[in-house]
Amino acid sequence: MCYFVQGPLVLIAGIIFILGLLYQGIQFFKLTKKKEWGVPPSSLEIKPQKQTKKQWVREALRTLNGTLWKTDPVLTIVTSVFHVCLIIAPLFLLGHNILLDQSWGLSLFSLPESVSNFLTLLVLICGLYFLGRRLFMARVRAISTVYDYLVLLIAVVPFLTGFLAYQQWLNYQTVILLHILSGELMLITIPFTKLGHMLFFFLYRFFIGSEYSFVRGSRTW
């Protein structure tokens, strides 16, 4: 069991993760189409001006300020911290990079263990905040389903078990096995659940034209 979880299942989870992302990316472009902008006859000769970097940054900040920050600034901050830590912590964790180097001969930049520990705690605190909103805010609780709680659990458990393993609380072998299993489950489910929005966020914000887009958007559903 331990050999399968720590060996073949890691490879299986990685393959499903990559193929799932490729499939969802292809589906995105198949289900969307290029926008056809209407052009008045008098402006047919006018060439559209390219958006400068300064204009793009200004537009992105305007979008964030107008649609997210003003709606719920606390949720915006917590969500941003959660997503950043959720990606950075596992990618640049020293232990993960050591295993990656031993298995594939590859490694990324590693953060100091104290920093990784702090990022993990931030993920857990943010997870508690999201859970609290779903349990105690009537308007959020009303639209929450078992699926929402499961997705949150799948996202947080790898960090909780990783933190427990690092602190060597409870039985280390059991906790580390649960950590590996939960991490593999998270990888497998990312392309097929709400967790995928962490990676497809950029596709939606840069390609789909809407009030939440960072740019004008060149595609529509």
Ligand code: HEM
The other form holds:
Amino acid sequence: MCYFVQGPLVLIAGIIFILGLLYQGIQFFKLTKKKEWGVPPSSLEIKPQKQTKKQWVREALRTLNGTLWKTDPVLTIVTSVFHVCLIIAPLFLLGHNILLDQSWGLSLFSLPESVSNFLTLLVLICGLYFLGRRLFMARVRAISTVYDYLVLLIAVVPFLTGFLAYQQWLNYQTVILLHILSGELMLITIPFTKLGHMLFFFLYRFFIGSEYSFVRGSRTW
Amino acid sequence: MMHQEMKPVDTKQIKEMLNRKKGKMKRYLSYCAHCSLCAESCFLYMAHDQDPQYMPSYKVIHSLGKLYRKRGKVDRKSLMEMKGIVWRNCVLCGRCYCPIGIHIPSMITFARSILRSQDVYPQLDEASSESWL
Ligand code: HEM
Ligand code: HEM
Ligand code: SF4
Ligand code: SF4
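Having seen the form predicted alone, can you show the form predicted in complex with protoporphyrin IX containing FE?
And the full complex, kicking off with our chain again.
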């Protein structure tokens, strides 16, 4: 059991994660083959005047004011910190990179352990904030089901157990086993639950023709 | 009005319609983080004293979401409730904003089409009481 979780299951989870995302990506492109978004010909476009640096900054701040930043600045900060740390902490973690190096001989750059530990703590605090919103804000509660709590748990538990393992507060062997298990669970569930927004966010912003695209996407569905 | 309330619901037809757009609509429904960030972008939510039932995601979850969850097996009573949600609580102005990219108006539009296929739609020419607001 321990062997299975620490060995083959890591590989299986990784493969399901990659293939799952690939499947979702392919489905997305299949479903959006139709291109009917009417993009005006570029000859009709009025080239914006060259802006000075000051104008550019002012324009950027003005744009920011029309976003979440204005309606809910606290959540904007919390969710930004949460997502940035969520990606950076495990990717540039010494513990992970050592294991990667041992098994495949490749590894990424690693942050100092104290920094990783701090980023992990930030993820946990932000996760707690999300939980609080879900429990106490009427508007979030109105659309919450058990499933939402479960997915939040799936996203946060790898960080909780990773944190406990690093601090060695509880029985290390048990905690690390739980950590690996929860990490695998998270990888497996990402492509098939609402965590799939990780991929969809970018597909939507880069390929679908819409008001909020980062670039001029032309796909429609 | 009466004929709307008496006709049997053709659940098979609803299911067929649901299946036709399943790939897109079920993905929208499943990627929604249930975070409520779309709330303020809906003027009806703001105009009703921030009543959660006017949140774009709430409206979708309780109309199209419900149709998918029940696989089309709904009775006339719930169709009539959905009618209130997708015509009264949303006017399809298209101004809602979701950070993840869930396109609410297309889902409400689809829910309206399904309701229309079952003869459920507002009839202002028959009953001005359906102007609601
Ligand atoms: C699936 C296989 C995984 C394995 C084998 C694994 C293994 C490890 C190991 C050995 C450590 C070091 C603990 C220590 O310092 O003693 C660790 C820490 C950590 N892991 Fe994982 N992990 C896995 C997946 C994940 C995933 C999917 C995430 C999050 C997305 C994650 C997040 C973390 C974090 C944040 C820490 C550091 C906690 C801290 O320093 O405070 N791990 N992991
Ligand atoms: C990499 C690109 C990602 C982007 C652009 C992104 C974007 C977003 C956005 C816009 C929200 C809206 C709700 C909010 O801000 O509270 C959100 C919520 C959320 N995201 Fe992500 N996300 C990404 C990856 C991930 C990953 C990898 C996970 C976890 C494995 C994750 C977990 C969550 C969770 C749990 C919520 C909901 C929080 C709640 O319960 O309210 N996200 N994400
Ligand atoms: S539609 Fe978008 S903004 Fe609204 S609750 Fe769902 S994910 Fe959040
Ligand atoms: S389309 Fe409907 S939900 Fe979206 S902002 Fe307009 S009234 Fe609100």
